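Have a look below at one chain only, the form predicted alone, in C-alpha cells format.
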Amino acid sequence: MNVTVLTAISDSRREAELAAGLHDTDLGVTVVRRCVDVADLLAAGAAGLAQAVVLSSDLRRLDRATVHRLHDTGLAVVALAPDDQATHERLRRLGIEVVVADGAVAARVAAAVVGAVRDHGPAGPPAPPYPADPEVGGGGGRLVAVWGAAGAPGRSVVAVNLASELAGLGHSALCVDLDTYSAAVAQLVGLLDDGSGVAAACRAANAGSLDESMLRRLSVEVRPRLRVLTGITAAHRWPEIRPALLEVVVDRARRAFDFVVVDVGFCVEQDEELSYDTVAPRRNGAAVSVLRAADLTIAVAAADPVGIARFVGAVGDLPTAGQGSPHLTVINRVRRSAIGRGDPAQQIALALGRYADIGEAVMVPDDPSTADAAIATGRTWAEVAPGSPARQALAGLARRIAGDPAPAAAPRWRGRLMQVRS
C-alpha cells in the first residue's frame, strides 16, 4: 500500500528527521510535501496531493474549522503530541482521533498513518458535516428547531415564548438565535444587542474549549430556568456561524439544558456550491444542520393569504421532510379580517390539507395588544398577559412537547435591559 503524506510540524528539525524516517520504512509511506503553515497545508490538501497529513499539536492556527476542511478534502489526520492528557483532549475536541507521541519513531508514525488511511477509506469517505467529536451525541436534552417561511410569520416570537413556557413548566430551557439574516431574539427579551453569544460559543468550539459551564456563561438568564444565546449583531457576520462548529454548540447545549429551542433562518437552500469552484461558504448551513439534527421542528406560518402561500411553497424544502423527523405546524396571528368569510381556523386548515397535505396545526389567535406590550417591555407573553388566548395556545403546545398535560403557573420576573458580553 502506497500512502502519500503531507507534513506540517512546527519544529523543522523534527519534521526533517521524520520525513527521512518515513521514507526509510517498509510501509510505503511517502512525504510529498512539507507545509510551512496551515494555509499551505489547506492548499495542498485541496489540490489532492496526498491521502493523509501528519501535523504537530502546537501548529499555529490549528482549530476545528481547519480539521474539518482537511477531512472535507478526504485527508486522514494524524497528530504528534506530547504525553499530556489535556493536549490529547483538546485534539479530540478539534476532531483529531489519531494521536501519536511526539517523540515516536518513524515506524510508529508510519503505522498510524497507514491505519488512519485504511479507516478513512482508500479514496476517502464522503465528506462529513463535522469532524468527529467523541463527546458528541450524549446530550439528553431535546432540540426543537423553530422555522418559518420568508416574511414575518412570527418565528422568533414563537421561539422565545415557547422556550419561556417550557421553562414555566419547570424545565431548563435555552433559546438560541441562529437566524443568519435577521436576528431578533435579543430585542424580544430586552437585551442590549452589542454582543453575540452564539458567535462566542462558535469561537470557543473552534478552539476546543467549549463546555457546558462556558456555554452557561455565554448565555444570559432572562427569567428563572430560561437562558438566551443571542444571535449575530449584523447580517454580514454570518461566516462566524459555521456548521462545522454548530454540532459542538448544540451538543453542549443539550447536555446543559432539558430543552434547546433554536430560532433558525427562513432560507434552507443548499446550492451555494453552484457559485464556487472551491469549498463554498454556506450561509444557510446553520439552519440546515440544526433542522437535520432536531428532535422536533416547529414550522410557523402567518395566517393570511400571502403567509399561507409562502409556507405551502417552502415547507416541502425543509431538510427534515421525508427523513422521519417530525414537525408541527403553527399558524400565527389567526384572525377573521385577513381570511374573509367563515371560521378562519377552519379555512386555514382546509387550505393546509389541500395544498400541503398537513392534517393538524396549532392555531395561535391574533392578540396585538399582548404582542405589542411584550415587545415594548422586553418580556414574554406569560409575563404581560397570562390569560391571553395567544399565550394559552403556546402554553398548550409547550405542554404537548414536554409531555405535561397539566397547566402550571409560570413564575413572574420583570424583564430588564441587560448587557451582553461576547
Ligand SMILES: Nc1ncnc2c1ncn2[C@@H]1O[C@H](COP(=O)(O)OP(=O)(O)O)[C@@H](O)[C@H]1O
The other form holds:
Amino acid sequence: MNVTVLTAISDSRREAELAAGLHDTDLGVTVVRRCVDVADLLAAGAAGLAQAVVLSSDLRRLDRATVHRLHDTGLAVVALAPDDQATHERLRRLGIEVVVADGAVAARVAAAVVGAVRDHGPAGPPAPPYPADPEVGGGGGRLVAVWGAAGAPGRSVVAVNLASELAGLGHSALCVDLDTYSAAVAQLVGLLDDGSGVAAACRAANAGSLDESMLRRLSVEVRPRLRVLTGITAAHRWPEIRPALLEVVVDRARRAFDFVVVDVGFCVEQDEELSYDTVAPRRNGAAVSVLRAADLTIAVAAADPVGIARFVGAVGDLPTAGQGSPHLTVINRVRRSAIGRGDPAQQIALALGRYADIGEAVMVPDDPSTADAAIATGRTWAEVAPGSPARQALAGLARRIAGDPAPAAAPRWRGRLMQVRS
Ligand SMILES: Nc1ncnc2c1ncn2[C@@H]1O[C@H](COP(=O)(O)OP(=O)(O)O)[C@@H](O)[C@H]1O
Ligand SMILES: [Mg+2]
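Return one more block: the form predicted together with the named molecule, after the form predicted alone shown previously.
First the chain shown before, then all remaining chains and molecules of the complex.
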C-alpha cells in the first residue's frame, strides 16, 4: 500500500527529518506536500493531493472545524504530540483519534498513518461541520428553555428571575442569554461588561478546551449560586453561536449546574434549513437545538389580545411541539385594562384552551413598579419586591420546576396557578 500524506508540523527541522525518514526507508508512505499552515493544509486537502495528514499538536489555528473539514475531504489525521494527558485530551476533543509521540521514528509514524488511512476509509457522505463531541450526553443538570412570541412578552425577565429563584431555593443555576436578535440578560442583572460569555464559550468549544471549570470562568457570578452567560452584544455576531458548539456548551453547563435556564428569544423558525447543521450558519439554529434538547420549555405570552394572538399563532411551530416534551405556559403582565370585560386570567385561559389547546397556565400579574425598579437597578424581583404577587408567581413557578413544596404559609398567589379544561 502506498499512502500519500500532507504534513503540517510547526518545527520545520522535525518536518524535514520526518519527510526524509519516510522517503529513505521506503515504508510505503510518501510526503507529497509540506504545508505551512492550516489554510495551506485545507487547500491541499480539498485539492485531493493526499490520503492522510500528519500534523503537530501545536499547529496554530488547529480547531474542531479544521479537523472536521480534513476528515470530510477524506483525509485520515495523525497528530504528533508530547506525552502529556492534557494535550491528548485536547486532541481527542478536536476529533483526532490517532496520536503518535513527538519524537517517534519514521517507521512508527508510517505505521500510524497506514492504520489511520485503513480505518478512515474513503470519504463518506457530507457530515455536519463539526465532529461529534465525545463527551456530550452526561451531566444531571436540567435544561429549561424560555421562549416567547415576537414582541416583548417578558422572556428575559422570566428567564433571569426563574434562574434566580432556583438559586434562592438552594440549586446552582446558570442563566444563558441565547437571544441572537436582542440580548438582554446582562443588563437585567446589572452587568455593564461588553464581552459575550456565550460567544467565548462557543469559541472554547471549537478549540476543544471547554470544560466545566472554563465554563464557570466564562460566566459571571451575579448572586450566590447564580451565574450568567451573557449574550452577544452586537446582533451581527450571531454566526459565532453555532448549534454544534452550543451543544457542547449546554453539555458542560448541565454537568456544572443543577439548572440551566436559557433565554432563546422569539424566533425559532426553521425556514433556513431543516437539517441539523450545515456549513452555512443558520441564525435560529442555536435556539432550535436548545429547544429540542430541553427538559422543559417555558412558553411566555403577553396578556393582551395581540400578545395572545401571536403566541397562539407561533406556539404550534415550536421545534418541540408534537414531540411530547413538556411545555409550561406563562401568561405575563395579566391586567384587566388590556382585556376588557370580566376576570382577565379567566378570559385568557378560555382563549388558550379554545385556540391553542392549552389547559393550564401560570399567570403573572402586571406589575410595572416592580419591573421598573428591577430594571432600573439591575436587581431581581425577589430583591426589589419580594412580597409582590408578580414575584410570588415566579417563585411558585421555580418551586414547581424544582419540585420543592410551597412554604407553609401559602400566599394568595397560589390561586393564580389555574387548571382550565378546554
Ligand atoms: N409582569 C410584568 N409587569 C410589568 N412589566 C413587566 C412584567 N414583565 C416584564 N415586564 C417589562 O417588560 C419589558 C420587556 O421584558 P423582557 O423580559 O425584556 O421581554 P422580552 O425578553 O420578551 O423581549 C421590560 O421592561 C420588563 O421590565
Ligand atoms: Mg429578551
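Numbering follows the first chain given and starts at 1. Keep in mind that this is a model prediction, so the values were computed, not measured. The term rigid core refers to the maximal set of C-alpha atoms that superpose within 1.5 Å between the two forms.
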property	result
A184 C-alpha shift between these two forms of 2 Å or more, rigid core reference	no
Rigid core superposed: A395 CA moves 2 Å or more between these two forms	no
Core-superposed comparison between these two forms, V78 Cα displacement 2 Å or beyond	yes
C-alpha positional change at L41 between these two forms - rigid core reference, Å	6.0
Backbone CA shift between these two forms, V67, after core fitting (angstrom)	3.9
